[in-house]
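The data below hold one chain only, encoded as structure tokens and taken in the form predicted on its own.
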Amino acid sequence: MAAMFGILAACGVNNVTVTGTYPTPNVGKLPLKIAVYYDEALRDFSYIEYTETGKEEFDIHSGQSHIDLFNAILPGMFEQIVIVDSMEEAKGTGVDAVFAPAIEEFQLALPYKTKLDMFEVWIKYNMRLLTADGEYIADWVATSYGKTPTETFRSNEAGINEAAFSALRDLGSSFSLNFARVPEVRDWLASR
């Protein structure tokens, strides 16, 4: 009976919850009060990787790690951050703008599929900066990439976690350094 349970468990999907800690960026803070809205799709984000035969192989939960990343970097970029549960809630907070990130695409490359000795993760985001009334200030795409060599890890789950964590750190770095360089953001900041 135990052997049969082991065989059945081996046939199931492997769950991976992306974890890690993110540093606060060392950049000059913009004198802004920003509301941050994480919609349900971001909070609950997961990605399922399928085998070549169409069976679920890995279920990667990374919603909380995206929130942890932004909660680490945004206070280093702006004078004040307010987390809101809805766009409606942002209206009464007296904020300069609302930041609402969304994940558009998540890709995973596994070493035994690519024949490369590394795990790789790509994430494509839609970054949105809005007024408190919900009108667009800026809307841009940001991508991130992370990889990790296979020899570093004993399990696929650990390799996937590290590649995803690396991709998130890549996003944190590029976002904090390039935010004010986004043309619409730059124009909005200049008009204030």
The other form holds:
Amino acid sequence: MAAMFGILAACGVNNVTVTGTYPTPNVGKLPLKIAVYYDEALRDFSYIEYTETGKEEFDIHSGQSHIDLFNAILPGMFEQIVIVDSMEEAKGTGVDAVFAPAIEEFQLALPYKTKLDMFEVWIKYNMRLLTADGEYIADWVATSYGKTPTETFRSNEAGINEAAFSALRDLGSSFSLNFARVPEVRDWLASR
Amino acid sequence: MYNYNYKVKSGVTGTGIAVLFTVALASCTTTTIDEFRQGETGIESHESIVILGRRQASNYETREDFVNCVGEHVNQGENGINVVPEQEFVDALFPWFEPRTAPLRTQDLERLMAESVVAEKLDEFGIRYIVWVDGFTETTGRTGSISCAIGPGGGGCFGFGTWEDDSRFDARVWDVDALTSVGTIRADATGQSYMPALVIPIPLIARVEANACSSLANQLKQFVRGS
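Can you now output the form predicted together with the partner chain? The one shown was the form predicted on its own.
Okay, now the whole complex, with that chain kicking things off.
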């Protein structure tokens, strides 16, 4: 087994691009026009998992999948969504607020390292809600978790993708249910 | 409240003695079904059920394949019941039935039904019962060894391996109209698998999970129909 992983590691880094389709949430829409800004760090986000000897083992690209997730859930949460390429672009759109998500941390647990029959992914986010002029409305931390059991004939790449997909789906569910419960967001909504 | 318990020992016939012995070994599975009824049940032809896997536990996850297997068995046959596929239901009800947000008790379901979007969707699907399947299959007692070698003249394996599989699954049935739990069915299946290798390995696999699936589904069908 160790020899097999040694051979794999010697072959170089394995690229994993997280893919999946996300459902639109069935929640009451808030009467808001929201601009969404995906910065370069989120769009190009990737995480590198290293072997115990410090070699690059997996390069996991999840930026596009995060964009796909937010593009699926936000139209179900708000009356109108405008995607902007910069914070400056949001100024002229007449939006109520600008939403800018950021990934702070990504962790991966592989079954042959943890000795558990699970692929697990944890992701920590910094969610920011700003006015069109870039002023602070709310700034909060969200975490998500996804796991998938090991299966015969399933590759490590497929297991990682499945666990990451579950984590993103978990983010989508908690974000869509808890957005209006974030204290600063709740106060901002009440003040409108 | 009623509690039923029965055991099923599966057996298969074959033509030759060797085949019979082999298949008999391979099909050596014991399945025990327990039924615990807490309320009356019954279902109309226009009503449906949904079978969902519990995925809250940290150390295991109810496999989607098993849940789909139970759903297919419940849906088939002359007394088949309409089953809404798990993924279709969970996607349509997103984000209310995700691992972190799904109701764990019937009181939670009552709160969930207060959400008009949830109640409307359940009504649209015609859901009468929600069945929560929770469990996993564990492999224990792995013994023996098989060695394989390859050379210029060919290759082959020699040896013997054996292991035991144990499947334990619970199916809790919630009545969506009454917002109560109406019962639980438990399936426990065990079986020994063998892998003799004489030049080529011959897997004689006990179909433990498949037997747990079919037994649980048959009992669930009868339970929901109230027969």
